[in-house]
Partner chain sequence: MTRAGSLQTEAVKRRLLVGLPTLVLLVLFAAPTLIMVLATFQFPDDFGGLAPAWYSDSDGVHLDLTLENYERFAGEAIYLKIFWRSLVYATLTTLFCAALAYPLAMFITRAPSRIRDLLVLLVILPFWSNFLIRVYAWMSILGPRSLFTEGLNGLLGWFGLGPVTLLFTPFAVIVGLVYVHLPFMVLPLYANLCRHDPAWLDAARDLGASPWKTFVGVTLPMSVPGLVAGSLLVFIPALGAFAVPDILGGAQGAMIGNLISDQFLSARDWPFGSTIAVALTLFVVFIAWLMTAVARRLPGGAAHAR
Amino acid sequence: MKHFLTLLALSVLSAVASAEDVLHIYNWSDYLPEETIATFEEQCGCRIVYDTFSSNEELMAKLAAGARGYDILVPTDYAVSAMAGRDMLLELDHARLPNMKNLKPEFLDRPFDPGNRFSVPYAVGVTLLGFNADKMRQHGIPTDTWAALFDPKHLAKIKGRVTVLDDQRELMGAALIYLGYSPNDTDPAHWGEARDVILKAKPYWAAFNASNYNVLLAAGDIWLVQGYSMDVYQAAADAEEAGAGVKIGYAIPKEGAYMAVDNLVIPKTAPEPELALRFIDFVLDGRQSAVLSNELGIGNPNMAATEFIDASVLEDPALFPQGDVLSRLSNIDELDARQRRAMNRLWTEIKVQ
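Atomic model of the given sequence only [the form predicted alone]:
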């Protein structure tokens, strides 16, 4: 009898272990602090599985191809609109998200998701220039303008030491700004001009890179990148910690740039929608949200986090832009189906030539 009870106990324990809740998150690389993961796992008695993508187009293409099993996605503003329009997202129960009260009003009820039916803002980033400060100074290359990335007279001095984002909207948007247009301009003639600017600069670039460019920049292998503020901030910190004499700077180009609001959403196919709601409310807590900024150098839409964010991060104008700089930043607008096809054709031209 005792032996039977022991076996029964082991069977129950095994069943409990096998029934462990698992939250599957599909997110940008290095976009969730380890501390946040560990704390949530401890509180919920669950486990987080973390997969990554490198662009919104990759995210949407994978879902469109039938990918299932994810509970939390982190798309940028325009991608939220596109995914909601394709009936991919679960409508959120705001009563289950009391910490939404912590969000700054200016980041709520945006055109890409009126009433925040499907999304809550998670993080804010700016696309900017990251650079090896000494190399740029030695070669006399300006670091406050997109000309550094597109003008062959500058690029000839640093050929093979430049990377751009492997993201059609980001790169085309930067080229449009460089030409004096809105990054959301949809005039086919202007798109053609932007393509030509990119093709003239392309021979001088080392790669289209949206994954490890920050590592290459910190190591001194690459001297100039088009990158996201969080990644370049981390590259600067890594270079300083390495102590190899590489000094990384970063700046928002004076002509303007994209500012992205990345959001937490739950796909309709989520296996654990209740756990996903718990996770969203957890990261909207002010202290937890501050960890995101302090650990990763990310701009923050959470007003309750402000008092917990380190001054050095909060006062960094590239992470928390203010005034005139903020007025020159644009969100990425969604394209309609015809425009998406045209953009894809241009992107194919750019990549194959």
The other form holds:
Amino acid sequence: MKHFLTLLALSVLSAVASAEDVLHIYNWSDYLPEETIATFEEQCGCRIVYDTFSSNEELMAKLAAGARGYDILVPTDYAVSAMAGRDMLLELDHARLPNMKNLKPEFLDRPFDPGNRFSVPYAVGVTLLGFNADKMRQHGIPTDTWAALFDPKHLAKIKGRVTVLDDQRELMGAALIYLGYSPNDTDPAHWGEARDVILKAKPYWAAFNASNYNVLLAAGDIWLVQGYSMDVYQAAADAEEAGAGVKIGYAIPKEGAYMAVDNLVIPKTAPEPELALRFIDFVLDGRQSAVLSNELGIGNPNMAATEFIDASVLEDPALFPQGDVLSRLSNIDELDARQRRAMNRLWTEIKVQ
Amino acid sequence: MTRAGSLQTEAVKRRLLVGLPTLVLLVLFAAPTLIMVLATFQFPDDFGGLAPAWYSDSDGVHLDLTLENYERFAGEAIYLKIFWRSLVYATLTTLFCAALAYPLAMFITRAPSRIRDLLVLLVILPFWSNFLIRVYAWMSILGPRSLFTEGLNGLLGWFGLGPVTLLFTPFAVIVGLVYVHLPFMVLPLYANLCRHDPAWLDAARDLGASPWKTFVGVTLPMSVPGLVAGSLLVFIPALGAFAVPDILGGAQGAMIGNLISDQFLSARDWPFGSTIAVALTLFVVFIAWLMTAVARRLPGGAAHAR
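Given the form predicted alone, corresponding form predicted in complex with its partner chain:
Once more the chain from above appears, this time first in line as the rest of the complex follows.
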């Protein structure tokens, strides 16, 4: 009984303390370094509650279903325009974000949010190929082209050892690029061709996996994945740490790829919009932003961060694409409801065949 | 207090007792179902969610509803195909669960009474760890480099048979579904079997019936209500499963539940997702009715299925 009372008293106390300032962040998993959280909590005397989603669709579905109470969301480019279009986002007061000057100009004023009225770029990732270096060499599979993922000639040698993202835009986009079209092409005939390419390759794939392919890759169960740069980077680090002799490589296919810019936004329903603005300016600080790249291998739109980022990360062409490669990367454009329906029809066909 | 007064309070109590669950059912089941049915006639909104069911202009208020979702569902063979596959998977799951659960439930029934409760506890023990963790564990067990898979392939190699892949196949989906749903078959079967009067078995034996004949003629017919209850508890959730095929089925095992979750999470097409969900609900109601109707006609079922 005495213990129970103590517990009760403690929980009441902590409830009082947390009733002060709590910042609720809804973000991708492994997308905010512990160090950054601790530093901000100390600086603002508040507490950060971190909640995660695994796709933009999940984020939008939860919000559309009425999820409330978040101060910061981290949608990818096309999701920003979708949310801004629904009038869900708070307009950002740029005067309160002096650190915006740190951002590289090529990441500002993008088509999904002209003038950055609602969003601030936070992290950059590329959808690329991750692979087991020894197995690829052994079977003579080229790793710098989407052909590795779609051409049955290559796939026959690594049947059942390949995963692709369980994401219709990503997979259809990769197939469109492989066919020589823009990943944002909306011509139904081209979509049909992309579906055919996917259906021819599908018998060789083990799974549509967007959740733990990095684990399967690092363990040596899977040899080739379509994945996000930060996840594959993580897999490479995990495999090295495990010391079981699995060497993970990754490369952006020469035909081009999707680049995702993830952005910080404040929903209109945010309980603490003031604190959210402070947080955004805090992570735009060069030193804080650099932690993101150093700890998690995430590409960075922040100029001021460059001098604090480890050379090994900064010089990695898959994490920080430059010049020619950069020019072949494109954002995912938002589709309208009719196009989404048409694409989902193809996707169902792909999943069921 | 007068007699009439106490009767009245009894009546109030009874109404409260029945009224509360009814209210809960109305608010938490009937209302959402109605909303879902309405959604099947609506258009999807451009950014996800639902377009308004009506709009008003200078001419007044207009309904903005459509049958397009049902036309799309009925008009394409692909959706029936995925329904059929789910039906096959759920049926196989139910059959395997019954085959595994029946001997287990009989064993528990016949066990000494002091360990019987412990055995029942063991059946529900897996519920103590999270469902997803248990399914992910199967991913390790069936993975290509697991002890189980390598052992099996070694054994097959002895007979000159090629190595098999287990994970990311329909086989893995069925294994996962059977594993997850097995307790739901064991418990109602056990509850039924332990009510059987041992005198019936004695009577059968005294009249010269072999153990097999006793089983077929007495135990099995008497256990039909337990089998039907267990089958419904397994078949219905297995038909709508989406996490198990998602995790274990890989590229080949999508079921109707995956199609529904795709509409809400990827396509942002709530109306079509609702349409498939309504179709699934109607189908499940039909199956439940069919199974109880069949059970009533079976010998031994009539007395108990009521």
